[in-house]
Amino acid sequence: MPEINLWAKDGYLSTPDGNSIYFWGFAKSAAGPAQLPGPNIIARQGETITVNLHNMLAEPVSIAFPGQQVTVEGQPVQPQYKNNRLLSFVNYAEPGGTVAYTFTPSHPGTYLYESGTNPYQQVPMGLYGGMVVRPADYNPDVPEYKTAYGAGTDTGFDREYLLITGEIDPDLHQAVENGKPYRVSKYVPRYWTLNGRCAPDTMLMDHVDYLPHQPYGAMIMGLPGEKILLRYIGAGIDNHPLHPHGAHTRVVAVDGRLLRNGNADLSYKRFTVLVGVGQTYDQIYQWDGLGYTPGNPIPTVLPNLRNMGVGDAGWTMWSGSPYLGVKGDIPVGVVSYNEMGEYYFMLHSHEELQITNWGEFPGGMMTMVAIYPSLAPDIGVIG
């Protein structure tokens, strides 16, 4: 049976403007850094798993697993109460305790797991992350194995990724720090991140080390014709409209459950997915471009400047060629950050507050799709 650890610890996460800010999170050992978000779970539908939370903060912490039939010592989780007053919505680990939550996933997809204990204060400061059920007859290696729902379920993918989405409330963050008291009622967000960063550092690979409590990057990266499973995760306290330019996507699933009525196909197209606090969505994206084949880059449709620039006028992602993987001239006073003449799509909020840092654009909860004429197979895997 597998088994997980994972210990709730502090620590400090860094935005792109140069703030440090007092966080919560988990880790993967009792050595190991605070994350944020905490470290992906990866299970498969029908294996039981148990997940073994040891506390290192000074007050109770607990995981709810919504979606998951969870047992504690052989029970199922039930709220906690002290003093007739409700203290956590599951069963929880007192400082310097461990709980260990047992469950079998019967359904795949994509989950959110968080605190359950005081949530309004411990989500908001990092205590979410995400988890991923294989189906059942899940095979990376075999074409029409490797799905997110099971073979004949029409979601096949080549590559996969997983956004999580989450705000960040400096004086939260403070006052949990100093011990003072905070009002979830003047809970006013500043940054907003996916996967616990800001914009562009969402850009950036994974594990980079000058951001060791926030490995995971948001850079979504695929070849023309390549079906790219996005799955949205909804963490924190508000709902955040997500799309992608470039290409609608294919909503498969929703909450992890799939869009489909005995053999009716309800999945649908969407340009923007409100990702609602506590939702999970799993999507299809892809991208032909018109006419193109590795062979021949052209006829390829132009992408609108306007989708791939970021920051301040002049600033593009770019290559200057309308050719995919050539490199071409570029207005002059245009800076292109382009490696190998992929085109760049922008994937943000809606929402325009939450695409800065601060108040300041760029940032926020915005990042690129990727399209490039070449990429390595090990690029977009869920570890």
Contents of the next structure:
Amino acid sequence: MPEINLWAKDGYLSTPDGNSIYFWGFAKSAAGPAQLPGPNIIARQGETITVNLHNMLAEPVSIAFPGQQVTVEGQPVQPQYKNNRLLSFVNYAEPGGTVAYTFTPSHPGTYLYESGTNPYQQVPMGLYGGMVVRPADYNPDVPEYKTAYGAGTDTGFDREYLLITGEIDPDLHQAVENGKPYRVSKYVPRYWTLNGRCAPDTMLMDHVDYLPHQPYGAMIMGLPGEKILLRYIGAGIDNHPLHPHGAHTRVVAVDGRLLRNGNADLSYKRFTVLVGVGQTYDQIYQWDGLGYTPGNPIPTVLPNLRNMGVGDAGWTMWSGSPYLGVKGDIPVGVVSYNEMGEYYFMLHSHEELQITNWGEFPGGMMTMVAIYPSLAPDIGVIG
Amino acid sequence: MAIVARIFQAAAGFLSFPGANAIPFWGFTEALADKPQYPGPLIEATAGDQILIWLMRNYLEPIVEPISITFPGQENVLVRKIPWGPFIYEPVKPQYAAGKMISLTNYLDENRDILVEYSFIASRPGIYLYESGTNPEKQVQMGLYGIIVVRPVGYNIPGHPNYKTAYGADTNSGYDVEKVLVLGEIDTVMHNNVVPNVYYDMLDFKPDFWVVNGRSFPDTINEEQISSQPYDAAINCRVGQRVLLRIVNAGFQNHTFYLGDLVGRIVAEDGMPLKTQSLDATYEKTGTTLGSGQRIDIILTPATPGEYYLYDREYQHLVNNDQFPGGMMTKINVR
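Show the form predicted in complex with its partner chain, please, because up to now only the form predicted alone has appeared in this conversation.
The complete assembly is shown below, putting the previous chain first.
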């Protein structure tokens, strides 16, 4: 039986504008850093899993697994009371204590896990993470069985990414750090995160050593025509309308439930998905291109390079060429971060205030979808 | 088909919230009943019934501005008015004064009119709001709203194919336990200004209490009682029973109603069943976001005994006076 250990700890988040923010998060080991979001939990449909929560914070902490039937010591989890007052939606661990949650996922899909104790504070503080349940027949080596919801469900994918939305109100975090009271009604987010990072940090690779508490990147990379599975999770307490520029996604499942009744396919295409709080969306993104190759020229005339505003900020993701896999000239003085003629499409919250870091654009809930001419097979693997 | 006739008045009253002083509000009341209600009186009907609502002048405590009722989702609502007419039914329409729209529908002017009568055929089963159509940015928030449940013919006849269904046979909407949950919010500053008729700028709207069926947790799980907040929100069922939650967002904010650890099947949205003869488009969710004025019917079947909390996943709404637990939260007891 797979066993996962999570330690609830504190730490400091880093934002691109140089702020360092106290937070609470789950760590993979007693000595490891608390991380935002918590470690990805990968489970398998029908396989019983135990999650041991070790609480190293100074107040009770718990984990709720929405959509799962969870037991603690053989009994279903239950709300907990202290002095007749609701303290926690589920069984919790006292400071220094441990609680073991056991469940057997009955459905494949994407799920949130989050604190069920003082959730108005502990969830925004960072005690949340994502869980992926593989279908019982999942086999990544056989394309037919590399699916989100099982063979024959039209949910096959080539690469997959988890994108967990969140918000940060620095005042809340500072009040908690200093043990000061915090009025929930004053909640005003100033940072908006994907996988715990604000843009442009979202576009960095996983596990970069200068973001020890934010190990997960949010850059989406794939090849033309590939099926890219985007798993959105709304972990904050605000809704966020996310879309990738220039392409639709096909929503195949919500809250870990396949959108299909018998033979009826209920999946649907969306340009923008309103990521509701506590909810999950499994989508397949496919960029097929428009057939642009040097042998099939674009039937428009691009403006003269001197008339194009390439890299107003001094840098660009553009390759200098409209053709995939081709790099061309860019204006003198502009730095291109384009590696090999890949295409970049922004993916962001359409509440544009949220693509700032405390009001300064660019930042916040924004990343890129990058279509590469070639890409290593180990890119786009959730670990 | 029957006629469901109700006589309503609008009246001012007081609401009670945990840890707060009595908060003034406006609510609908059955005529001659002593207390206005929040939400308004529940109207129950069977598909095909004619619903007649008389909105009567309140001579004792008028709220001193025009009032009206709109019925979102109902077609062909007719109106007549005493004593100034129209005397024969005509379709409701927006009302203007000096070129300015002052009401989304025909209204009762308590200085002139004695009553205004709204009439329509409740042709489709489902769950519907009724709410003020006059100064709705103020009057709806002040409490002038309620719920209409329209049930399919035969819902109460054992052996009938529609027996205990929300939308009729073969719509995946069979249930054993039914509960209406109305979501809303209260800005106490606004309420305390509106009743003495002090101007309140709705751009300052900032709720401080969040309610299910007019109450904030833990009042939501107290029993039904004779007060201005008569409807409780607690749900009781046995293992394996199908619980039909009819959730209506009567507030101004969006709310994500979360089913705790339970998973529900959404069988209807905005009073429209998702299963038809040709397509079953019902789907399962652990929580769902309702925009203002939206309604949803969810069926859940708890498999293990115990307690589960159902709540707004926007956790900042689970407080009373900034203290957790409170707000838009209720409980289901599974025996």
